[in-house]
Amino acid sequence: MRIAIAGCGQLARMLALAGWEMGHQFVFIADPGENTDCVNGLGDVVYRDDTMSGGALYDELGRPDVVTVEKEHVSVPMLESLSDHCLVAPSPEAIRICQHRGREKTLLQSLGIATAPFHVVDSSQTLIEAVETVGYPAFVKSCEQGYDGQNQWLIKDSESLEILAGRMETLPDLVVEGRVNFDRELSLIAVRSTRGEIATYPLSENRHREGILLTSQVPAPHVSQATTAQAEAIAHSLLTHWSYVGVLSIELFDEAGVLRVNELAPRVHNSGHWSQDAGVTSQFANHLRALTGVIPGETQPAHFAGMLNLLGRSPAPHLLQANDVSLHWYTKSIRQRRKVGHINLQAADRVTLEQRLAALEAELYPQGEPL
């Protein structure tokens, strides 16, 4: 099949890389401006433009057979316009919903599904009224364009507030989230079918720094049944909302084994890299399956895997000579922050892969130098 990829960057990137061994062709759509480099050689790209109709889209696309997203934050009249000539997936509705967090949260409350206690703001007064509603600490997000700590904002006390609150009329609407003593951050990576057959890969535990995701590791330690049944419940009850088609990232809050969700990703995700080397169908994989029409691959590994983001920099040589790792590299310009590659990893017993994160993360990362 010939797949359209709206988005240029690394998930674009391993999506093809994994669809060229199914035997799919790819073409990708390019923001205005947007860098290549990612996907450079594994197709071609078309670059937006806003006055283009969907059929000359298509057209230029060279008819693809479905369009599927590597974000959530691309034109979703683009996508609905395309949707009138072929199989556009995840929805452009889904899509819309998940591109901004006052709505995303919003379905949530409204499908019975817990969150953190959140009001959505466009003033300085509202801004005020929402934290004080909420307590200090308030955690302040942008509705849109917020990811990797950016966008975002921790009110302390009423001197943050006031600052935050004099710059109002230059954001963008906010969402004002109330604390949540949550014990670690889980993920869950889920995939429904064209035919809706759902499968889901086990909840990944994640570890952040500075507001981007660092490491992930599978299955998460210490997940009673209750909690992975609560997890997938949440999991199906957005698939079956939607008829969802693809993969459905969900990022959660672990209470003592309750769950909030604090967000969700239409697309694959940086807490699913670890399913590309253990073992079992790939979340990218998997991706490409649903959009084309075919069962779900296996998601269960048989045994315990990790994932170590590069965050501007690249590993020495000898990290890479030992058998369990496995390096993917993104091409694109090392910078501060930049997610450029990540190491997976594999070890037949929890310990033994935990120590090895571990070193591999002091070495990379010394303790105490910022990202």
Ligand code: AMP
The other form holds:
Amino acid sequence: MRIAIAGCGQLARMLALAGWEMGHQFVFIADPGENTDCVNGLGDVVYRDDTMSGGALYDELGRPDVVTVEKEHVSVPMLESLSDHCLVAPSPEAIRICQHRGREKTLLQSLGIATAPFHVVDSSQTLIEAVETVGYPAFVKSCEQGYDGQNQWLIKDSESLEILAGRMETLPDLVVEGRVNFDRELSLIAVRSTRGEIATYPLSENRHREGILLTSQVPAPHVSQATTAQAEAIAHSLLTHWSYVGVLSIELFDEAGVLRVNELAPRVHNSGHWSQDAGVTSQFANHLRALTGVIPGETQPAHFAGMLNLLGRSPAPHLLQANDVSLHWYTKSIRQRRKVGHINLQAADRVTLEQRLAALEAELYPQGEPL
Ligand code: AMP
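Starting from the form predicted alone, produce the coordinates for the form predicted together with adenosine monophosphate.
Shown next: the complete complex, the earlier chain at its head.
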């Protein structure tokens, strides 16, 4: 099939690499000025132009069978106009909700899914009231355009609250969240096909550094059946609510076995990259299978898998000579904190996986070094 992907970053690259093996062809929709290095050689690139009608864009894309997305900020009106011509998956509506933390949390609440206590605010007065209600420290996040800890403020006391309140006129809508005293961060990668078949990968335990994902470990250690059941119930509820098609990624806080959703991503996700080398159908292949009406492939690895992000650095060649690692390089230029690749690891047992992840991390990020 011919598949159009809105966005030209590393997720588009890895989707296309998986899809070429399945006999698909790709075309990428770039925003004006967007860097397309990651998708070089993997398909044509069409630059989006707001004056173009949905029909004209559809023709320019070579009349794809399906359009999907690889990043958060995609024009929803563009997706809606393309949906008059072919399948757009996930739906523009699911993408619209997930682009805005306030809308997303309100939907989760309406489905009875637990989140951090939250308030959406748009003035200094409502900001102050919300922080006073949730208490210190409060996490204040912009509703839109925030990822990897960007556009977020940790408000620890009334002075920092006053400073932020003083800037409110220059800020977009915000969501104020009470702190969740979580033990760890987990994520669930789920997939639903056009035919309604659902599959989930095991929960991944994720560690962050300076707000950016650093490592994932699968299956997450010490997960009770009840916790898995909670995560799967959350996924089923969202997937069926939207009649969702494709991969949906759910970031979770685990507080003594009780899960709260931190954030949703209506696309493949960094915490699912381990699936590329763990002897299962990767999240990328399963996303494409879902879009093209093929039953999801295997999601349960026989062994243990891990992932370590390469943030602003490339690995020394000797690290890649071990036979338990695979490098995924995004062909981006290296900049501080930038995700430029990741290393997947496989191990027969958890102790080995944890030791190897720690050893790789220590080589790549000597202790105390800021990103
Ligand atoms: P986010 O951009 O929402 O994923 O937040 C970045 C990171 O900040 C998360 O991965 C958590 O480690 C932390 N964080 C965000 N919101 C909260 C919260 N309400 N309570 C505790 N920690 C949080």
